[in-house]
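This document opens with one chain alone, in structure tokens, the form predicted alone.
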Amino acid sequence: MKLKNKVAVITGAALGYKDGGPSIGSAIAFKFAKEGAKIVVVDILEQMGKKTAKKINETGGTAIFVKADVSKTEEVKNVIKITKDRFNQLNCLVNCAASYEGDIFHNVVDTPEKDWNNTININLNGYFRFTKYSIPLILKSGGGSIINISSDAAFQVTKDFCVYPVTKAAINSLTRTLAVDFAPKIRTNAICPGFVKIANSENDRTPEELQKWIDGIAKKYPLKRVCSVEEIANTALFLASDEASYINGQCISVDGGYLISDTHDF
């Protein structure tokens, strides 16, 4: 139980909105409150982030649901507001909510400026509100731990891939930035995963399709496969433990090798 009697607030925690399986963030969700956490579940989808709470209180742990559009401060106060009426803590935030549509397949001058500013404001934006409005209750119950998701793409430039790439860049900026100003009381790090299968990975494929795809993925990796949802949440549950006590402004590449191997092209 190595999150015993801790409350931990995650964002983009909903499952799979396609087929209800596991996102990164509900598998962190479902792997903290296993180790003992009680968990609030935020996300914007809300038949999907009930269907996480749900799931966790039927195994025994104990959770909440509040949803929230992470690109709205008022409804990001309030889960805030909602997590300290109810459980009067906060020891962990992780920040996993965000953005990969839109029309955002392009370099910076073909990028239309509404889908740039969309996904700033959730994938930047987002975790700079929630780490704003958190940080005051958890140096309140002692100190803590921030988990940001970032990605892989924060280190490497992919022709006519634009805007995600710069917002994961600023979150290990922002990670860094927190991790100084706000140490010892709260230690904050990023996790930086490479490709992942998660559920909603499926577009408008078929499953032979899919697998077909990943399958040509998973080639380019020293490990020759591609990372589960569970592999980034064992990396979370490392990061809020005390197992890191002494890890703190780290950007953590879970990517098989992938960024040291000479295969970076799609």
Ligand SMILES: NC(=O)c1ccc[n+]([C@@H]2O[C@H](COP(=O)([O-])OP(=O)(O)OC[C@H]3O[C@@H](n4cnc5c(N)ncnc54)[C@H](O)[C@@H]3O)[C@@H](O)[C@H]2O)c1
Contents of the next structure:
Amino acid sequence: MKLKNKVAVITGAALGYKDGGPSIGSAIAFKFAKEGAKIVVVDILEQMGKKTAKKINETGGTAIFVKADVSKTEEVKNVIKITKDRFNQLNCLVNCAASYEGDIFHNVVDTPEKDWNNTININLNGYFRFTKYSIPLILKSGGGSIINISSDAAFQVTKDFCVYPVTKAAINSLTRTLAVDFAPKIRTNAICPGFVKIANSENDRTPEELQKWIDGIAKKYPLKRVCSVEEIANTALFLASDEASYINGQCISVDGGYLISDTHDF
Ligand SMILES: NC(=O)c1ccc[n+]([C@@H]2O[C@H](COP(=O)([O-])OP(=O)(O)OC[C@H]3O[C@@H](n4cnc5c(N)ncnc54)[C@H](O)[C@@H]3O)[C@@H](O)[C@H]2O)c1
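Alongside the form predicted alone that was just displayed, please also present the structure of the form predicted together with the ligand.
Everything in the complex follows now, all chains and molecules, and the chain you saw is the first one.
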């Protein structure tokens, strides 16, 4: 067991809101629990967040669900208080919660200010808040690891989609800053996925439409398939474990070689 006697807070760890299918955060929660960590599942989605915790508890692990909006400081502080009261330690924080809501598929001129601010407040400031209020407890617990779920969008932009890549690039910079400021007690790294198939990718597509859409995306990847949530969870487990004991301040693309290839131009 790679995370025996550890406690992990994972934000955005509810199962997919459409049908309880996979999300990246829930896959990380299941993986960490299987490796012995006690999990604090955090999300705004109460029903699906409780489902993640229930599934862990039913399969021999230990998890609690705490409902919190990462954009609200008092709710974030409450998660850390509950973690301390319940487990009296925190060894790993995984910042994963992000929102794609609002009128954000635009260039800078056309993006409404309120949607820009809302995305920054959840996707970037949410990581800042959770990190800020977790660090004292991680240090008190003897140190640990912070993992920020970022994106290849931190390195590469898409036309008419400006605010999301801005948050991910800033998360990578935050990752490096934390890696310097809080080493040697805390190692901080980021995972930058390419396209990952999650339950919520399905939107309102029929199964046939969904397959066609995913096949089209997969063609652009050197590995000729898209990433699974388990492959992101495997990377998170590695980074959280002692096997990554000398890895600090890295922003690791888990994208099947997408960014370094030119296949997406064809
Ligand atoms: N799926 C992909 O292709 C992909 C690619 C690159 C990066 N990512 C990143 O992976 C992470 C997880 O996303 P996902 O793909 O599993 O999507 P998802 O929508 O299934 O998961 C995001 C979770 O965050 C929660 N959330 C949203 N706003 C919140 C808030 N204010 N407070 C608390 N929780 C909130 C949602 O309820 C949801 O459960 C995100 O950071 C995303 O940017 C995903």
